[in-house]
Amino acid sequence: MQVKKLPIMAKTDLVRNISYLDALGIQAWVRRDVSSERSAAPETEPAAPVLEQTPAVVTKPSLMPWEQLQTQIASCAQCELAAGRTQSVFGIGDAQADLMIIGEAPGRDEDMKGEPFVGRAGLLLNAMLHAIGLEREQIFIANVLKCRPPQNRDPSLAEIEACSNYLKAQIEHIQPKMLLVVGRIAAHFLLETNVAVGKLRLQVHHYQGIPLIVTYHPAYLLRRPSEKRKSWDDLKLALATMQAQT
């Protein structure tokens, strides 16, 4: 697999990205110098230390060709969700991406379009990516579940288990440098924990040796705009962790 370097924003790009930071409800600041930046302390709460966790032992699914995986997901009927879907939602983006974003499950708009993170939550996710100099086409976006649960309810354990090997196969095929996990369901599944998202943030976890950052789901941020600043901190940690590997 050919490894592609992440784009580094030039100074001229900062003006353009101010509008995206505005979408996150974040005031843009101009960097002065390293010394002043280090001396500036957060006014609200200190940054949590970056911790590492030992990767969980997970049995890898057998790797099948990408096109075959798409076909299998499209025709999957391993759980009752298949009966009520418009279509399955495989995922979208670069199959050799450095960054992979993982959410919970398709909603109504995703079920209709066959693409993850569309609608208002998708627009906010786009703005979040723009703010760190990335486009949707440069990453891969997927969900734990490939079919929409009725009324957008939480997936059942049986549904997650029936669908889990598809996501594992996608991660194994893409081999991303970083996993950005949005929301409680995805975080709990990949980290095998019940710890709240707020306590999983600002740490570098690992999934099968891949650095993993947890943040809030864009749909949650739409309901709680005051939490956007926290997600911005998570994005900066994800970008710094990813760039440290190049």
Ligand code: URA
Second form
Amino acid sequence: MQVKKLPIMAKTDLVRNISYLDALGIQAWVRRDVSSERSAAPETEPAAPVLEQTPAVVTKPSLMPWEQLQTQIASCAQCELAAGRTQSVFGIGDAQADLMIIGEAPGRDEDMKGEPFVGRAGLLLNAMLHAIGLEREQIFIANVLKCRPPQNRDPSLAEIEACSNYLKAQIEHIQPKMLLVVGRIAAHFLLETNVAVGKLRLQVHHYQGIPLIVTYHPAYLLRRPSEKRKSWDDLKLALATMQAQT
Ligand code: URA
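Same protein, different form: I have the form predicted alone, so give me the form predicted in complex with this ligand.
Expanding to the full complex; the earlier chain stays at the top.
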């Protein structure tokens, strides 16, 4: 597979992109002596039921042709979420991307539009990508779940299990150089752990040999804007790790 190279961002571009961070309310650099408010913020996303066990992989993901995968996901009825969806949400972007972002599950806006991260959290994600010199079209964005859980509740273990082979097949197909995983559900699923996001971030993990970085979910950052700077650090690590491979 021919791998498309992402642009290497010059330092001047990085500095210019900090203006996007400013627009987001993210302070790229802060003096340590005025950061006490931020350091008082909790390190992790709010406590919520975590996966008791890493969900078992039902079968090894098969590398079916991309179009067939799309068709299967569009008509999937492997769990009860199919009954409540407007449509399934396959994912979007470049199927040969170097960077793949993985979220949790479609919300109301995504269910309506059939595209991941198009609501408020999606706008923030776009701005964060822009800050490291990337646009949505250059990467691939997908979720663990392809259908919206009602009332945006956490996905159940059974739903994750039913859907897991789709995401695995997508990763196997795209073979990205970097997985950027946003939020607890996706991080716990791919890393087979229950460790809090705050403790998983700022490290280079691996999934099937692919470097994987965990950061906060944009929806969490909307609720806790003081944590945005940490995500900025995670994005910079993801970019540097990816560039180090080229
Ligand atoms: N949150 C997610 O995890 N994924 C989406 O597509 C939208 C919101």
